[in-house]
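Below sits a lone chain in structure tokens, taken as the form predicted on its own.
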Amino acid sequence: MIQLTEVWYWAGENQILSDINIHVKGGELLCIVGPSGAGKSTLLRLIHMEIFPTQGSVIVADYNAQMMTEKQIPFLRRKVGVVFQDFKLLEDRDVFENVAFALWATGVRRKKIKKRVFQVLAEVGLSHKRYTLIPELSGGEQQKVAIARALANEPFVLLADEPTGNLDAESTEEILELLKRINGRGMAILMTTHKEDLVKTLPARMLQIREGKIVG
């Protein structure tokens, strides 16, 4: 499903990643663990094709970074859901509108949007908050909205970049349980974290990254 083969990435004169080899199978839960600045977010950006490798191959399903065109990128991103540490929600909109925005942006019909938004909000346990403004939610609830938004277009893989980094212990446990349920239904998840102890609570394969290299 996802293959990074001998990937190197330079930002100007700074080497961010070196000789990265990662393969993710369908339905797999993979955690990449490392300190801040190790290159975890850069890996996810390569998979999402926000950036492209300086050297090596990045293949996501049928999309090859070496042959991508601008017209193809939106189609890839519909099938790759992304969740960020800082949520990246629209604070002047309510929960329903934040999730619906992901569907509006891809031209889904209004009738289908309403049905799909209700489905994913039920999946993350926020149906009762659908008309609540974002600033009125707790951090854990905001991350659940972000996950619902990432699931809206029915992606085949979910990229979660430090999804519990800004949460307290109780909310962290809730988000991890939610991710386990999502993965248990067959969706591949690639999660980054700097907390190795979190990974031990998950049925996950773990890779360790240090200074842009996979070390274990």
Second form
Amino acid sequence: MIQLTEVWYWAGENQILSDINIHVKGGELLCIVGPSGAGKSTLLRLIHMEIFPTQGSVIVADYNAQMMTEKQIPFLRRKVGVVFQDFKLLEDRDVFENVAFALWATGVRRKKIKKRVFQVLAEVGLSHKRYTLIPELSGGEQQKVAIARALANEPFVLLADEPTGNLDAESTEEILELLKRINGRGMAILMTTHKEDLVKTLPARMLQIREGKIVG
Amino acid sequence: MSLNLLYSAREGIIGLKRARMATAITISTVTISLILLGIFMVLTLNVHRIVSNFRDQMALEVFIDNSLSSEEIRLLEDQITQEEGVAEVLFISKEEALERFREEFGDDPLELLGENPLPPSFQIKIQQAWQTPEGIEDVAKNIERIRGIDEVVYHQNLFRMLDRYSRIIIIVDIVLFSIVLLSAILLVSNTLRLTIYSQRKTIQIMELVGANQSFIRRPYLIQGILQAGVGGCIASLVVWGIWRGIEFRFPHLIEISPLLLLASVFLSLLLGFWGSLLGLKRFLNTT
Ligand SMILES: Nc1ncnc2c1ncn2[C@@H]1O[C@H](COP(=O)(O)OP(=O)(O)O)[C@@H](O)[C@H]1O
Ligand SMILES: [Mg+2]
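Structure of the form predicted in complex with its partner chain (previous: the form predicted on its own):
Expanding to the full complex; the earlier chain stays at the top.
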């Protein structure tokens, strides 16, 4: 489903990733663990096709990075949900509007939007806060909104780049539980973290990354 | 589709409300640039008007032999009308000449001399193509050759001066106008970018969730059109007000047509659309 083959990535003179081979299967939960600066975010950006490999092949479902046109990128993004440690939410809108935004921005019909937003908010357990403004939520709740937004367009994989990086222990636990639940329903998840002990309890396959290389 | 456009408009307006400061700055900048542009536009249009009016006024005075009968004068008029470069021939009889003299100088030569010493004459307007110092000289010489013409009077130096300066004035005006137009375009697109910049996070999220480029652009193009439109309307009103003030003191010095104001507003809408498009270029980089 996601296939990286002999991927190298250079940013100017700097070699960021070298010889990466990763295969993510449908429904899988894969954790990429490595210290800060190892290249985890770069890896996810390659899959999300914000950047393209200097060498090697990145294939996400039917999309091949080598053959991507500018017009195709938005369609890939709709099928690859992403969440970040800084949530990237619209601070001056409420929970409902933030999730609806993703559907509205991708041309989904109004009636369908409402139904789908209620669905995903129920899924992440935030139905009761749907009209709360983002700044009034805890960090954990904000990340749940981001997850709901990422799921809104029914992606086949969820990329989570240090999803608990900004959260306290309790919220971290909740988010990991939620991700586990979502994965349990068949959604593939590719998650990164620099804290190995965090994901040890997860039913996940783990890959170690150091200085741009997969080391085990 | 149209409902979608409505949502984009709503999104655009929400964005403007959120970026209130940037919006206010943008509208002020647009207004000021367009006022300057409007003033120059009015001046430019009227410089041409004043100069061409002045050129139209360039007339030859053709004095006729005092002894000609009115039948002969009519024949002469026909002959002059057919000369190359002549646009219009106006006959001024001895009596009319006397009347004009009285009006102009307040004296009555009839009382002083006992008879009317003023000869009849023609006032001749020149066709536009001949309104040059050389052209006017040619026309004058040709008319002078006709039998029954006493003298042709014209002010070649005046024509020469008018010719030279009007050209300089028009060139300077066009240069200044171009500079003002260019600065207006740059200024407007730069300030529109300011509004877009203040909303870059929204743009980033749209790209993140998979909105396509044309969809992302839409709210910001609408914002640009709205802001420039408001600025354009205010600017048009201000220019119109200034013109009314001038008209009050110096009637008919400058003409403004309502069409010009309408065209300015339309132009400002275009400017807003285009300025936003330019402004967006720097923020949309998917690859
Ligand atoms: N555009 C870039 N230009 C230069 N260096 C970059 C660029 N992006 C990332 N890097 C470098 O690549 C390395 C990996 O970055 P990143 O993928 O963000 O690591 P991680 O997410 O594992 O902390 C870092 O050393 C970072 O400084
Ligand atoms: Mg990172």
